[in-house]
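In the block that follows, a single chain appears as structure tokens, in the form predicted alone.
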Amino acid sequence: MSNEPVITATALGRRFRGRWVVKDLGLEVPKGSVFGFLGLNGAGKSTTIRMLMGLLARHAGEARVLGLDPARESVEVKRRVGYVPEAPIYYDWMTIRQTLDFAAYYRRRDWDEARARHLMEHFRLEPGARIGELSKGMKAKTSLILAMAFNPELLVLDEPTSGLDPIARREFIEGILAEYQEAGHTVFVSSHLVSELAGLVDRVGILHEGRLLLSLTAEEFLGGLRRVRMDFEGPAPEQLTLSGLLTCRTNGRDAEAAVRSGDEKAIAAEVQALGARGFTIEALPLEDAFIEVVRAAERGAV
């Protein structure tokens, strides 16, 4: 993976009536990764991805998308960028076949024809399926297709598997976004259902209300927190004082809390200093993480 940047923001912000709805976000998505832009419903991930593809005006800071200004070379973001809207827009009188067709015919320097057809064989769409007729699940590969048959150089996706049922989000997600990647493209993708994600992504960045929490790579991320499970002869202290103390919860004698560090031995001597009389250390999965470092953020703790 190069280390070159594909994305990058400085200082980006966003207003809507008088709110800052993104405010100082700072990115660099590197050449070849798979970046999860990850974040609940409203936590301004559509904002600033319509920002960086030139779709919405940007009210501070400074965006580069493949070394363009989306702000000002909007046309050619969108002529080497794959992209799925979260909510996509179609001419619902077109079949699925005249959609590809009406793409093709602006894309025509670069759309393969041969990976159209492969994708609607993939996703088992019947090419003369009208767009007005299809399942929100259809419309959501439709859109997959559109944004994969020109061979981009970079894949921005904003929730692309909603509306999927699960046997086509697990297809998307452990075959056909994996392949892409593998070519030594760039997928930027954001969710809010951060499971389907892992052991995917390599790069984790997490949104919210607006603010960058973190960027780091999926293994420091993951490397650097810890769950501690822990029982007392007594009730659990209302105050844990670990270091690096994310989220914590007491129920009678059992006390589980969430922290900073992937030093277990120093874990285990401020537990054992707290008096507990049993305790568990144990990595997260990135959904559990995730949910850890936003339960932090919103009582203020990151």
The other form holds:
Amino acid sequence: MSNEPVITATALGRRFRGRWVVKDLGLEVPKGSVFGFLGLNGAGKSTTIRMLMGLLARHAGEARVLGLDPARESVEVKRRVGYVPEAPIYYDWMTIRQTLDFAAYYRRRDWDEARARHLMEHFRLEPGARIGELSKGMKAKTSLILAMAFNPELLVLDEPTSGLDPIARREFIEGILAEYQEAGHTVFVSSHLVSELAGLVDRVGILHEGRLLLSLTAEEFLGGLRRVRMDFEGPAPEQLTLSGLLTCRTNGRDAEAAVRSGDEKAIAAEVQALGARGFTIEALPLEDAFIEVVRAAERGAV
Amino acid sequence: MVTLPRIRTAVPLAGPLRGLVGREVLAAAPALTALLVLHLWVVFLPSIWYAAFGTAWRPPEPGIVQISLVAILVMAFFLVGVLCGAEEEENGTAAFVRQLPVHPLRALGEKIAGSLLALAVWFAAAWILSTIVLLGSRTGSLHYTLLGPALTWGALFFSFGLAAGAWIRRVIPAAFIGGVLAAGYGWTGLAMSGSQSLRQGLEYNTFSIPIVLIGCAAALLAAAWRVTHPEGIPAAGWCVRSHEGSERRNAPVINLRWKEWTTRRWLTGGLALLLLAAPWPVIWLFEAMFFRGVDQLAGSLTVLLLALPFAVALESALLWQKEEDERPRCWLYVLPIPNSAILRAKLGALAGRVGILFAAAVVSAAFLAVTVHTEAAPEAGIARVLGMTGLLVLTGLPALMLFAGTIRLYSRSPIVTVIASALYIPVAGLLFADFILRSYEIGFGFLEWGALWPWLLRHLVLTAALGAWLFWLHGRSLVHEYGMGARLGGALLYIACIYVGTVTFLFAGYRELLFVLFGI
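Form predicted alone done, so how does the form predicted together with the partner chain look?
All chains and molecules follow, beginning with the one already shown.
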């Protein structure tokens, strides 16, 4: 995997009504990676993506997508990037086939009709069905076909699986997206449903209140976080003094903490020093890791 | 089981039905406000013109106030009926209302009550304002002899608008079809009730009340049936907007131009037919009232002259569908198409549609000219009238198109856009009157180029200014997502610049017009 970035952003910012929704955002997405852009609702993910796509003017900073400035070269960015907006709006009166043909006309240099047909069959979509009569999930499938049928070098997905049923979601993530990744393309996917991206993303960026808290490889991120469960003879101390402590919760004699460290021996030593009777140290799944980091950010610990 | 105490609120909670009444009042407010502004604009425009370019204020003419109030009253009833029937179905909130524990007929009843409440408040405001502006003149307010027919037609149009809205579930098509049906029924009823003495019937306000009541009842029943059967007519397997999708033969090229032409083609066709048919009821009416020849021609041309700009405003108001209302989510803007190309394609298709409507109006007018026998008016006179009409419309339409397209970017409602765009129509009329009078003053014949080019130049400047405004708003303002306040501020600044520039550089000779119009 090349480390050449396909997306770079420096001190990127955007305000609405005087309030900074995205501020000082620095971002680097290497070529060929699957970048999970995670954040709570309202964290600024869609705003960032819209700035990267040239759909929204930025108020601060710089951005480059495939070496292009989205603010000045938005048409070229859109030509080369497959983008799935959150809950996209199509023309209700068109059929799926007409919608695809409409997009194909403007992407005629790159449109891969065979791939479009393959995806349509894969998703079991009727080409003659009207958009206005499709369910939310079928619209989501249509939007995925529209974004992928021209084999873009970069795929930007804003909450792509919202509306998909569990089977379609799994098929999309484990089948199509994984296949797409194997072909060496880059995927930038935003979601607040973190668990669905587990095992897929190889880089993680967490956005919180418009700021990028961290941007690491998935191994670094998950390898650098541990959950410690402890039980004490008496009541657990309310304040646990552990290195890299993110969050801690106590309940009677039990305590649970998330620490930003992958060195289990060092953690064990610290826990024993606290006087714990017993303890377990475990790696966190992606969703739990995300939650712990965001909770820590809300306390100002990150 | 633990029983939780009831929570008392400081403010009594509104029931869902009360909520529906309130929603209807609020939903009708923008359209009614726009209508009120249009009414005041029509009433005050000559006075504003006079005050701006003359030496003294002149109060509005009572006749204009009355005619405007009657027309606006009927229009308000109709639009509120359509909104009551179709708006919630179109924007999707009807599904929420159906989830409430309320019988559909009660919900409809509450919606109708809310609509009528909004109309009552609006009418009181319009009446009071009309009376106030005329400084207590008795003839200024709506005379009771006009109130009866106005309310009668209003009730008819409200019912038909409601039924069309409930069935079609989309505001603009419902307004179109409901309006045609209501007008057709009303005219037929009027002709039947008047029989051989239509003139007498009109003069003495003997519009057949039973016929109106039958029409209203039938329309209300149709609306009631529809709200209780949201899936349509099972036996016929037919339901508007729930038909089965079928694979259509694809057009050779499916692109933005194709999309712009394909969508709303039925509306354009319908409007063209309407323009072809619009003058004929007037001719029949005038015939029945023994006003023939020039009167018939003038009356029918006036209808045509009013119908065409409204049709164009309607087409222009639909220039943007949901595309601009929810631009971040609109898939069109994800495609690699420059904003300017989108604007160009849309305006090109709109110009084509307007061209079709104009051609229909020209055919209609030409047919009138050869059909209506005018002993008093020689052929040259008719040609002149038609030429004047055609020139006014042809030169004014591009600016109207751009104006309506721009307004639509400020308002989410096509109906409000059409009404707001109509503000332009009397302005164009006055500008045209100015042009004619000045042409005659300087001794040019009407259709000579020497008299024509200043008029064309003015409209060219106005059109270019409006085009620049639309271009800025579509390409820049929306990408920057300026708030509505900032955009309105920009618009006001822009209008002020256009006004000052136009008045300073182009209308230096306005005093001659005032002299001719008002004798000063």
